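Here we start with a single chain on its own, the form predicted on its own, put down as structure tokens.
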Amino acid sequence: MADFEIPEPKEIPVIPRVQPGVMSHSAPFVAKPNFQEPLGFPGELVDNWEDVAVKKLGELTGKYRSLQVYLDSCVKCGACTDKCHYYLGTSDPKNMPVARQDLLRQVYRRYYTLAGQYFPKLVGAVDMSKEVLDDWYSYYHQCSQCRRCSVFCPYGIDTAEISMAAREIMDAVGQGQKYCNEIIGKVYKIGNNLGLPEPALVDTLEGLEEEVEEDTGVKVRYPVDEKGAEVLLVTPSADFFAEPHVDGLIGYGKVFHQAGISWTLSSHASEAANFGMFIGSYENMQRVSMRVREAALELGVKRIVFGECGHAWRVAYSFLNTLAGPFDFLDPKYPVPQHICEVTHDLIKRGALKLDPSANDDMVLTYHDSCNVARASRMGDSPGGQFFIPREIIKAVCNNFVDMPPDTIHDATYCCGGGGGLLTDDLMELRVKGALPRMEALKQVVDNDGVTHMAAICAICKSQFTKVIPYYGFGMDMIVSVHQLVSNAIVLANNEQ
């Protein structure tokens, strides 16, 4: 039971009235100085915390052209009002993306611009306080850097780049939040955000290859550290251990040993996500992804594939190059980095993969666009990639596939609601509520197709709907991954390597 009101979905979506301050006490737990320090930054809120912090805000307008852009050019036309999951879900007017950019738009008018030092009051500049800090620590962990509202803002202003230099500036004055910055630390300790070690990975992985035998009698390998093997697979830990993740991993090395693949993970780099992009610390981005980089070099791969995972691909796709590349030493014949949907969605084109799709017939399929794939990354060679492969992958592997309203899927998707270093149980209200629009809209199939499930290949959405789902009364097995569905079609032949 929920000690919050749970929203009603709608059958028709409804923007709410505005209830001001209502999510005013939602914000997640604070880092204490040992999961601060690890990552460069203050233990604990500095003495001169104000100071710090408008230097910071300098700092990165400087650094970042585009944050002084979006600070900017702002006019307030409101488009972006009713975009947001979070506003829609809770109806706190500091969750439409133009408030919550505001938060930190009337410091930087109050220090950055003549009209803010002259006259405040005419251009809603105000002072750096302990109240505006605690605004930013508890608005900007109610944005999911989904950047929804940048499709339908008329300037592009993208509140995603906002939120994230808001929680570089609170890092950097020993405010953070305990949820990501723990997890981060938990990479450069051991590997993976779950903090599993090596021995533990490895029998994780044999228990894995005896049930995989025991269920289909063919052997398939889930290695380790094997130097030579031509693909390293970059994966979200979730894969390890939770349902339905794991099945997703299982049905990687289904595809791996039908398509006569050598592959190997990394127990250096275990971990495909990167919580450095939620807090806005490229510096910590680059610590993260460095490791996909030693581990590749390490086991002398061709390539790199990465998993289902969201954020780790938005990373990956825009970022490794720049943050741990040059890659000259891979196989220039594959790009930098692969999904693992581009290579099964290849070998099944090239009808390298022989398939039943008979075998997912107890399911009726839609399909949830994760945020960080439709709207900041790309796959394949062709414009929509990342919107028509997956697809296509479903419709290969099952004969029952339905898509969600137009108005809620490819770059209009809506979040799960519990992206962005939210997935935490001390913001389980917000993650509820934000998850409204996606499950009005997943009703709606459910209702009037008869949708039984709905896969996804992102590592949080799917650990966020199978939390949240139920108190919109579906099943947490509604939730399924992409190669799960793979998992259940393939026919696999006996090739061992």
Contents of the next structure:
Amino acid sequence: MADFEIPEPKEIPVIPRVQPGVMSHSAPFVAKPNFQEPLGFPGELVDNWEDVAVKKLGELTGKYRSLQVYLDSCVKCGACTDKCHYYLGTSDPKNMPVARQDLLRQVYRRYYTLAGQYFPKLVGAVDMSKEVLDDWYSYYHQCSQCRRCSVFCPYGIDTAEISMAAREIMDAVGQGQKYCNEIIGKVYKIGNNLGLPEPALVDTLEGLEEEVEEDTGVKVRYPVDEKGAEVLLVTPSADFFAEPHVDGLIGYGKVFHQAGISWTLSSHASEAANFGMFIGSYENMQRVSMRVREAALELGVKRIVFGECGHAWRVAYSFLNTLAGPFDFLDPKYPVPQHICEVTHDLIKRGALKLDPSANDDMVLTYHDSCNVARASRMGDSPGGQFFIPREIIKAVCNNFVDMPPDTIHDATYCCGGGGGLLTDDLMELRVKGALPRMEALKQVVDNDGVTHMAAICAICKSQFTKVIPYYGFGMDMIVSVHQLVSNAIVLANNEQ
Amino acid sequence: MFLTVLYAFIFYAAFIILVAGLAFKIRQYWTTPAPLKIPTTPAPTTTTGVVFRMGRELVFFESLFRSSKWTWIFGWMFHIGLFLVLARHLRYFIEPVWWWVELIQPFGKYGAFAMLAGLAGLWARRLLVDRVRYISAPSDHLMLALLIGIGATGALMTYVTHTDIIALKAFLLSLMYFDWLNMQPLPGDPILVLHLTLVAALMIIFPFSKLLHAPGVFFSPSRNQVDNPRERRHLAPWAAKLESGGQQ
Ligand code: HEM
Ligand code: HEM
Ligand code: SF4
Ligand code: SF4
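Next, report the structure of the form predicted together with the partner chain; the form predicted on its own has already been given.
Full assembly next; the chain just shown is listed first.
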């Protein structure tokens, strides 16, 4: 099935011994000039790239306190070394968070600290060189920016910040990653990651309306670009096509229908994802975010709601107000933006949805916390809402729910293995191996509690799992959207709006 | 007399480097913008909450406790020991000695053992666990050796050889009050001299090494930020410039 060894899930997970270099061959395709230039990056490796890289590093430490403090503060205590799913899945020591940081730190020390300038050997400082750049390209694309290491570091050192900075430096010297940069270009040109133009989007949604009507006998609407709707729904474009994403989209529509909330998608902001974050580019992240603001203004909506997507929710929750605010033209009664789970949870609590959880009785569910939702955002008004709100929704629409082991959920959740701009076929080996810790946790509840399905609220998690889960002997239909469960359980009434 | 003058110079120099170096780094951390909200969540939604979160990190090493019990035990022992030892040392620099410094003298003495045991444990971990060995540079080992050296020479004085503390204090006070004409001599015990040499080395390295974790921990955005991005915008000056200069 694969030209690499698939790791064996263990009953009791073990921390592997280090095997230097075993993943040094793993690297994604480099972006061609036509993918680099629209984002404002040089097309290919510039001549004096060593200088440019070092200068860019200095520029970034001056722009981001996180980077400056994190590069200085690590004491090499080793607490993070066994926290990264990529280390656990590959045994390559450069996938230990601190070692990953050190790839950048060694250059920082050489050029920006006295100790590194005068005693490079002593403090592990090295010159910028081709080997260093190759290591960066390889290992900063083996980090899904999941922040698990940050939770466990005594100073909260977040390797995600370091790998974002490293990717920004690589973009600045002209060695960008094809997958991310091509996709960002598509958003600029067409409006979404999939490159789905407006007519096709309209078509797809009409098809969806018919399908739902056939299934339920109720005309649930899936509108695009409807001016004056109350809610603008911004959702990952995978929701328009992929399984099980689209079942989630069907669910959002049913929730709005049932609650009598008018809503619309936008063809201009037909993408919740914002890969600008993955490449550490404030400018690109802002440019993508502005589309949401523009769409909201153009359509005259009162609220913005985001669909199920992990990193998109991080950008939306944590950054959108800063990047594209202020949103003083929206209804101040609601936070901007809201997560679809917040909306649904609220409606459930108010008894506004009629639910029949027995509709999901054929499943025993568990829930995968997406990293960006768990560790980089919130839902509701109290800390930790991002954990209990999705679970309360699931429990309201399903009778059988079991959590995975405590050290693999909530803020200790393991990444699916495909986040952070790594969800590309050229990184298949990494993705399969990186999923190991999650698969081990899943196997435990499958074996002990008869779990049959795992729900997720992230487009990347869903795509990644459906793709890699077969390598571990599970069926790809085991992955479901949270709003797919809602969709199954919701009892529709014919309330024409 | 030569020894006294030499160490007077060394300590003035070390002190200036330590203070100026730290001031520079703290200023740098303070003035570098944090353009986006990146607290590791769940994070407190109020400033008071953040103070408590930071407090738990500083006093109990909360995150470390979650991640690695052995590192936590040794690391915490070392830092608590260090804290006691340093507090006890205040009696050399303060006249009259504060009451609480008096109070901790008898048991503060044992801080040295906690410190040394902690350091030994941390070093063992660094040598024995293959992952930690892999990430260790020579400087990481030397730092532990240096601290063990300081601790061991100190403990030797406390428990074995003893030194003339009255004379030492007179020397230190004359340094502190710039009483150069009336400079008191530094006792010449080799162990004390070694202790002081190592301490001066530590002071000099401090602002150039990973010991910056001590000021750094206060500035870590993933720990010290309030979780309120939907309520408030957080535009860094350079980002605001992008906004007005770019699209819109
Ligand atoms: C704000 C005060 C401080 C805090 C919160 C703090 C916290 C920590 C933590 C959590 C660790 C990691 C765990 C460990 O290895 O012990 C650590 C390591 C370390 N700290 Fe501190 N520290 C502080 C001040 C200091 C000071 C003043 C010194 C210096 C004399 C120091 C020296 C060290 C050393 C050498 C290590 C690395 C130990 C190793 O090699 O494993 N720390 N610190
Ligand atoms: C200028 C600064 C310092 C001076 C003058 C100094 C002096 C001394 C003296 C005279 C003693 C013996 C105490 C006795 O006989 O009861 C001692 C003990 C000790 N010193 Fe220092 N020391 C200094 C800094 C430090 C530092 C920075 C550390 C730790 C990193 C340290 C660690 C120790 C320890 C562990 C002991 C033994 C335990 C104790 O008596 O508290 N010293 N020091
Ligand atoms: S952010 Fe996640 S993927 Fe990256 S080093 Fe940390 S634990 Fe690993
Ligand atoms: S846990 Fe933090 S301080 Fe410790 S080695 Fe990892 S990054 Fe460095």
